[in-house]
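Starting off, we have a lone chain in the form predicted alone, written out as structure tokens.
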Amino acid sequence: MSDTLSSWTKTSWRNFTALQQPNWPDQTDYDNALETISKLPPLVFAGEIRDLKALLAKASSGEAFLLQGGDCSEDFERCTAPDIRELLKVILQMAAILMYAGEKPIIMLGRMAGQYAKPRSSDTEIVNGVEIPSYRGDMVNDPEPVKEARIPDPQRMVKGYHLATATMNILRAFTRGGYAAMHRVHAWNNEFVKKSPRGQSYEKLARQIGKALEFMDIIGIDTDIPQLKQASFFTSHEALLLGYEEALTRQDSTTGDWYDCSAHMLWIGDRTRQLDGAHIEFLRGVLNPIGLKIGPSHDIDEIKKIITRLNPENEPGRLTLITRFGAKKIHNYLPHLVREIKKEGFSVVWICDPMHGNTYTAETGHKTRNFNEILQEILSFFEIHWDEDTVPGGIHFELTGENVTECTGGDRKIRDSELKLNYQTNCDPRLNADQSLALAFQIAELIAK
């Protein structure tokens, strides 16, 4: 163990200030819930985590590209096989587009099986003139805007664990049981997308992939192999509830190293990345790949110190910087950030979150994002990295496989007045499948350059 980790234990974060933690009403109930989780099996395994880290090392050098996507905040009620399948289908479609048209291996990383908690700007909010606790995700309380439903309940963490287990089971069945086989690329197209311009473009691409596989069969190349029959799929979420993360942190029996087995990759949010904070302290000691969200409020010197603390060995694949500046601000912040990180020689994966910096409230009162602004931030992200001779390594989306109307624009030109037609999210607005595919085709052109 290195000197920097000699003082670390999976409980040492408790000696630091932990922001964005719920106000649990009963400490005994909270402790009992975490004790229950600590005795349950891990959700992911150390070998899988090491596999993801090796792939991310390739993304840092431009040999692969990271596609990270899923719900803003997972909903307990939507933990069903059809819901999980529809979301997985969109990610598989996007990966097929990026891989075939972009000519680069794609790392698929879902915001799934644990994205049940959300940071909030305030502990409370005013609803109908009454002050109630803020909704912090289904793992903490209920979105129903009444005081009783908003009281944090630690048993929801136990339920979240079991639903994450169910999600992992479904994901492994789909990705390893033949559903994700390249021979089934046509089957991934969503019914409501098929008649859209992007759906038709996808069908054309699927036919090209099918013909390529047929040609391989004709000339005697075996296509009945794991690389074509299965898909590597990894999970991630924001490591927000540190008690939950601690309870799922286990020591690998083969190496003696510590891993947070709640997900393959964990990220630290823009609100919780304090150098002297509990989240940095906890995540510096687990060997998972770590993401770091960086918004306009960052201090470059502190970011450098955080990078050194989280990745003292400068290990490729260990650290991913997820920038979230917004289309209108990215040129004000990203070029300087990239230059400073490059100057220090830090090995990082650069990925763009084009969602959070482009959020606005429509006249209808719905929180939304505009497709064109999302696309513009992505374009700027690539152009800046090209100018700085650094690698644009991936994209981070909030999306769903459902036919929602939560983000405006796209091929269907959803307007602010149409958001109410099918606005389902309890938290932030997500791209629907049609909008997601449209972005995938655009990104494929960029990564193929």
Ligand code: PEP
Given for the second form:
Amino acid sequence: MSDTLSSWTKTSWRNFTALQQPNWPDQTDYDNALETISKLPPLVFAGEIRDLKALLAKASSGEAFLLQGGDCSEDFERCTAPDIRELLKVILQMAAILMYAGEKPIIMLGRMAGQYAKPRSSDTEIVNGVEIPSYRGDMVNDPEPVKEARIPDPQRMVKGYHLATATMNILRAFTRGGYAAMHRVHAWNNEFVKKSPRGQSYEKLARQIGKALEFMDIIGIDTDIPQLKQASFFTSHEALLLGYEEALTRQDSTTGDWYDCSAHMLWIGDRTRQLDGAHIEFLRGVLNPIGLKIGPSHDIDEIKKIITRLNPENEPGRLTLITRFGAKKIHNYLPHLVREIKKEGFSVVWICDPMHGNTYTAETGHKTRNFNEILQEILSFFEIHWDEDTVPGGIHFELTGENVTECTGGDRKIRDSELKLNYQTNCDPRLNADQSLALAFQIAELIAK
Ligand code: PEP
Ligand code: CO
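Output the form predicted together with phosphoenolpyruvate (PEP) next; the form predicted alone has already been displayed.
Full assembly next; the chain just shown is listed first.
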């Protein structure tokens, strides 16, 4: 650790500048909400966090591949069993495709059970000529575009904690209770996807997996084992609201180490990764795996210093670099970044977020992303890593299990004019189930290479 820094505590971030924090109207209400959360049980346990870190260490050397995905911003009203199940199903399907066709263990990491806070480009927005606070995620305010709804309410953090707990609980039930068993690989295909060409390819793959399991049964290999009957599923979100993260930071009784128990993995957004900012200060002291988003605005020397600060021991699996340059810019930035990081000997997991650099506004006014650009950024990501002899270790998506029309293109060739048909997101546009499977098939081929 750098000697200029004083020692870390879970509150030391308060001495640094924290960007992107809401303007909470009342300090006492805010303090009371955090006090309540700090007494409630952790959402995840230190042992699980260590398991994820060990898996990520494998991803850094190419022995596993990370699939991170979920909503841009989880919606309180969509914290229902069917909504969570549909999203989980797509992630399970994608993992089955990547595992079977890509021939690699897949680490499933949801943007789920706590992805409730959003950084924004501006504190306020103009709606019908009136200036109102920006929507900052359901844990802060309500998306309805009226002034009263947009006033930050700290009780939303308490509600967010409870909904994250409910989400975690049902995820654990689905993934441990038989739903995610490989024997059920057929059942994950949904009605909407079944009719599409990708859905058909998925059915074929599911039949092959089913046959392999039957064959194992016939020759007497036990398939009633946890590796086939259960899935390991981890959670992650952007560690944006540092008061909330602090309230869930707990000391592991067996080791005395500190873990942020709001999720297994936390990431730092592209807008809050200042070397001397509060987010870096907070996350340097917890032992979770940490993600760092890197977009075109980065400064390479600052990134190196951030890496040293977050991972002074160069521990494999501790740090995941999530690059998000956009299909048009990735060639301008990624090769240089990769070379510089490699030269320093830093151990990192390289993953690609092909969503956040490819957002544009359609003529209809919808914020959207095009399937081909997303795919193009992924292809470039793999090619650049192959050229530089580094490991493309994973992928980071915003997606949903619903039949939404938020991103253009894909097999159904969604056009700008069709975005309005089922545009549901409160924040960024997500891939629908069909588009997600199509990308999984493409990525599987790249991983298998
Ligand atoms: C996000 O992941 O939703 C996000 C805001 O990303 P970034 O920090 O990369 O812009
Ligand atoms: Co987003």
